[in-house]
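Presented as structure tokens, the chain that follows is alone, the form predicted alone.
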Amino acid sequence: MLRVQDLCKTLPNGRKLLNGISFSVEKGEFVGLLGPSGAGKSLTLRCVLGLTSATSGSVDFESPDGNTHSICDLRQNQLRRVRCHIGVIFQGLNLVQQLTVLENVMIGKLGCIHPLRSWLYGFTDREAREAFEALKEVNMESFAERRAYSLSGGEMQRVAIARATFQKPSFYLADEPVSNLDPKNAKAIMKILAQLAKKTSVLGVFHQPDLIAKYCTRVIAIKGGEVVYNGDPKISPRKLADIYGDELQELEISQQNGQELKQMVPATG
């Protein structure tokens, strides 16, 4: 469904931020993309996206209707029209503060209906019991009328991923959607994407080994753009010391932070 090949990012200074990115993703898939800080992980999705263009390499997407699109060479109009079926999930979950639920979940559609619509009519009755149902899929629906800043975290991201859901998309991209989530609640998010991932496909950046290894069916690190590893989602103690270097012992800090968290407070949302 996904390919990636040769995917190069260089800036006018010389510098490589992506150094030759080769991936697939196959229907049903569930793929976390980790490594150290500044590795390139979030630069590859955004050229996944067409949100920021590669130097050189290509990204092929396929549609659910068989053909295949080459982002990096679509026009703006064309790459709109791909994106609907690609639903994103991002780190700061980018819900408008004071829109209710149901409708954050609603205007995740936006840029798949005309414009001109979208002014003069708006959503219709059935796009609005669509996007509740969304919300039943992530046990969100009672509460579907409040405000989205009365969310905790982990409620915000099930809207998050309700939100792309609504949109029916053939894949979905999430950018470290449980970065900023206790334990328990990132380990819920990581069910539910797990759950997509059994109809679709999934291509996240994650932060989190143990979870990785526990939800995802493959990972690919990359380490100072270029893909270091792409297999088994248990890796080894000596592989995650390669990938990492002297960033796997903070990460190993904060992982048993977090575990001494659960233990002493209740999580919510």
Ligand SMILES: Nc1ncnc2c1ncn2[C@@H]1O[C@H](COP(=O)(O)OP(=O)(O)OP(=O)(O)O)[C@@H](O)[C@H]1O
Second form
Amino acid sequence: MLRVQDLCKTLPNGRKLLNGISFSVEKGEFVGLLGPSGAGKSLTLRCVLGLTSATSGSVDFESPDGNTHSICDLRQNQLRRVRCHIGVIFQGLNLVQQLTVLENVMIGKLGCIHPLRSWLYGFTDREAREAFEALKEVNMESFAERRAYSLSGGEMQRVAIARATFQKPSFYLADEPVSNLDPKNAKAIMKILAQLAKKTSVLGVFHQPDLIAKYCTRVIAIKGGEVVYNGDPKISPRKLADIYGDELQELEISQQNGQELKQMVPATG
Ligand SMILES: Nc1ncnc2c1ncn2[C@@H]1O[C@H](COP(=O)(O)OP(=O)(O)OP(=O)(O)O)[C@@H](O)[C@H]1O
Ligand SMILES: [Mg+2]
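Having seen the form predicted alone, can you show the form predicted together with this ligand?
The complete assembly is shown below, putting the previous chain first.
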């Protein structure tokens, strides 16, 4: 579905941000991307989406019709069409605060419908019903008429997922979709993503090795712009220490805090 080969991004001053990243993601996989801050995880996702150009290397994406698109070589209008097959779930999520939850879900498709229709007619009743169904999938249908600014972080994150699923993509990219959530909400979002991955593919950045171990089917670790691990999501403590170095202690402390919090929050079903 997705093949990233020897992706490099070098700044004009010679600093290498990505230094030969290669991996692939197949249908049905839920791949967790982890690594220290500044490792190049978000940049890799941006290159996959064609939002940032790579200095060299390739990103091949197979759309549901079986065609393979070489993302790095596409023009803007071609890129827009390919991106319709990719659902993007980012942290903090660029919801339009003044719009309702339902409207926020529907605008996820704006880039995929003909501009004339989006200017003149807006969305059809059928699309509104489908958007409502997408909200139901994440238990947010009762919030459909609420303005986005009134939602909690966990609720916003669910709306962001509904917005991505409404697009009916064949591939999901998620950048830290659970970072600002309490353990209960983080677990709920991971469950939703794992469910989505069964029929599509999900590539997501996470800073929580325990959640990756529990929900992902594979993990790829990036450090200093290079892939340093690609395999079993249950990473050994020794390997984690390799990957994170000095940051590990900080991570352990924040996870201990999460554990304490978890004990105070009732488990989700
Ligand atoms: N457009 C850019 N111009 C210059 N430097 C950039 C650009 N985009 C990213 N960088 C740098 O590239 C490095 C990797 O950034 P990236 O956003 O991929 O980190 P990350 O692995 O996602 O980290 P975090 O976990 O903190 O989100 C960082 O040092 C960042 O400052
Ligand atoms: Mg990042």
